[in-house]
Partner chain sequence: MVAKPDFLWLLLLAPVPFLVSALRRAPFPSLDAVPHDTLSSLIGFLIKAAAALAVAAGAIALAQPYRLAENVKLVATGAHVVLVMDRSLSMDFTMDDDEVGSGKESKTQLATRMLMDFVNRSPHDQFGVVAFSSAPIFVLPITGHRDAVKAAITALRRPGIEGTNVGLGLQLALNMIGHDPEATSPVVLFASDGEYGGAGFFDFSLQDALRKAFQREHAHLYWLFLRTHKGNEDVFSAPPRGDEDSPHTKPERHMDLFFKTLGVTYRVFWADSPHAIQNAVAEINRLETRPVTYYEEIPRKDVTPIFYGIAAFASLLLVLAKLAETEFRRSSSFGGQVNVI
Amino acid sequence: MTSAAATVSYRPRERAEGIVIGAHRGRNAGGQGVFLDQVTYLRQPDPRRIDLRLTLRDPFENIYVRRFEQRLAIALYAIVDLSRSMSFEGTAWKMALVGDLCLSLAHSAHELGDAFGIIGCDTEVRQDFFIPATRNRGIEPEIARRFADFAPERRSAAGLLRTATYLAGKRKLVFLISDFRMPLAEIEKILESLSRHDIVPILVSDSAEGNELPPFGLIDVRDLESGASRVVFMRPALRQRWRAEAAARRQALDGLFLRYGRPAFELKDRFDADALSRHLLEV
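Keeping to the form predicted on its own, what do you get for the structure of that sequence alone?
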């Protein structure tokens, strides 16, 4: 895990709700923030914001009030798959990549005055990996410590389906972080359960998982979820079929994620905060 957290730029897809002043465009106009427009006093009876110049110029003697676009804070959550497949280590250790990402998100949220929290799941929502959203910068060393000390052991990420109950209240920006090595129907249920929030899928992968398959020879293949392994005789036709199936699954995943708002960002081999920022600001 890197020592200095990089900053990620982000913005919610919809206007923010709430009362805590922050950096994001709010849903409602108010008396503070960036100038928005002028409306009649009947629409916004706020004597503190009367625009005298416009009021005196109006031949119909209407009274006008200035409105401002409120800037509000939001809450971010990282929902993290902690199942055994996330322990894969090829070009990089997946959990180290996820730790870097979460630390960077926490740092970036606190820079903007937003709250950040983590919900870690394997077969269930892990209470030892649950950090409620907070604006307290003191959690950043705690996040680094938890990822540094953690080794995924359980086979399933079924707990992801139960995270929605931890996200009550206003709409949140939710980073759903996983290698998504589960059936598509299960992934869709998870997305559906979180659909009232702004979901950012983060697909964790490693180039050693597929691209380095030899064209010919015996290879040892291991199922990361079950731990079972077997020897496979690799040949060009089989390698081509595996790659085609991997490409088809990725296409199906992309289509599924787009139905719930955003395409996935692929966190592959290393964490690049600038690439993630571009992804978040472009979609």
Given for the second form:
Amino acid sequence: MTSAAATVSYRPRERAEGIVIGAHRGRNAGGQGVFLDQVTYLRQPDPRRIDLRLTLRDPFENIYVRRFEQRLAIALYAIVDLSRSMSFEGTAWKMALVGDLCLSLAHSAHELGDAFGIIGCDTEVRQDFFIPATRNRGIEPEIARRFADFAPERRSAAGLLRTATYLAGKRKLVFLISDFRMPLAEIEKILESLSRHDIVPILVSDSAEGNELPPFGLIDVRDLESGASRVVFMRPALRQRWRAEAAARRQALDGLFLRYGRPAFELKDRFDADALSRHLLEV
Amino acid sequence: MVAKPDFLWLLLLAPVPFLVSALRRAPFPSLDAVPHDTLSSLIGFLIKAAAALAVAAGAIALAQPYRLAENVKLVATGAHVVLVMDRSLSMDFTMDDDEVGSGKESKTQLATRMLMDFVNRSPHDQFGVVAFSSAPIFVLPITGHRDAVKAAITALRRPGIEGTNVGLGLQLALNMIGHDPEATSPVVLFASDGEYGGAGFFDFSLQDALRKAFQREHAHLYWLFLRTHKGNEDVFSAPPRGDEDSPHTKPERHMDLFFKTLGVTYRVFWADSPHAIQNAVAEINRLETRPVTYYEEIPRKDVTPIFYGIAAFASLLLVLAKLAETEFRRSSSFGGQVNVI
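Having seen the form predicted on its own, please provide the structure of the form predicted in complex with the partner chain.
Below, the chain from earlier opens the complete complex, with every other chain and molecule after it.
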């Protein structure tokens, strides 16, 4: 994991704000980057960028200056659901998947000169799992260590609702990483609280939860979050119903996510950086 | 009741299966994603109930439960029959008053055979047994134990004793009835070949006592008269004119006359052939259809095997559930390590 993490390509949906020079198209017009337009010298008094050709051509004898689109750095945040449901271990261990994703995001952000931070939440925002966004590459091993050591222990992800206060200021690219097992109304509240940012929902799932159910047998299902348990007599008819219900919920979730920007990226069984890049660049 | 009550403390463990699952638990992110299914809930409850039952039945079985001995009061159609058997010497001869031999059976043998048949055909009757010769012999009080009754009847097949005293035999039978408070429909079945010149019966005080006793107990009287017709002599009808008509010359006739004055149901069955006796038995069975109450003794019974059986059955259900148990798929390639990239 400490070896070279896969790079994820990403692009914020709107122009970046700020003053730190980086890789993303910014709102500011500056002296470098892709040509943007020409304005009069009075608006942009920069003698180094005077456009002689346009200045000479102007019958009113105004002086024009070329403007360029300033490329800026942004901040990325991974908001991670650390409740006990995330300790599910089916085809893969969900926390390990999330750890890989965060490390890859950190690596990618630092390569482009962007800042990366993590906010871990269970019932509260966990202060021991809060890494403010930084361009410092040195935190990558630290992120790896935190995920390797961490075992989810609390029974709710209510802290996700309180992350907005940690994300004040400029628009950020926020990866909301959860299995989204809470009620849809609660998910909507979370999305609403983060709506000024560019939200990328990452739905952590596992094929053992839905598709690869056993065709027959008794399962004593224990809810990782509440600890309650229920016996399920699995049979083909029930399996079909189970899948149908899962598909219906998935559809409802997608509808919700689309209202707040992007559909969810499904982090299923294994982390595929290329797939995430395609997903992020498509929309 | 239980033999070892200390083991009943183990019953406290019975609710444990409702708290702890017998199945291996499969962790899942959220029960909300699990469809609600009535059959599954039912099976889940059954498994817990079976486990609790197995524990409870096992604990009770260890305590070695038994059912208490008890007296069960039963009501049936039948009668309380006291068999009064003549054991006089004359009963050891055949019906024709011959020596026993060459395929002919004695009156005693015939009578016991018939009585045995009667006992076998009346499943709800209670029987007492009295024998008499010169004096009455108390053989068996009124009881519903068939084996005891049959044994008593078999025991009557001993060689006879001198003398016939019908009155004392009947008196003992009536006493037996009087001492049994359950004997609500008493019957005296009296098997005799009559008096051969016997006296003793016609003591007036005895006659008086018998009459009172019969009326007090409302006992029906049946006389199985074991004698063949001899020529045209009829022991019950009046003698030809001129002959003496007294208890000494015609004792059977006078006994019959006395019984008719008792004021209770009375019948004579003339057993001049084996068939006649069978008909008599059938007739008595037909007549005696009053309801009787009797007690049946049910001995203490160890019911431990039943509880072991219940525990085994419940455990079998659990084993079946365990065999049907499965889990969500788990990849063998995943070793719990974090490095998946």
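Basically, rigid core = biggest C-alpha set you can superpose within 1.5 Å across the two forms. As the structure is a prediction and not an experimental result, all values here were calculated from the model. Positions refer to the first chain, counted from 1.
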Q: State the core-superposed CA shift for Asn62 between the two forms, in Å to one decimal.
A: 3.0
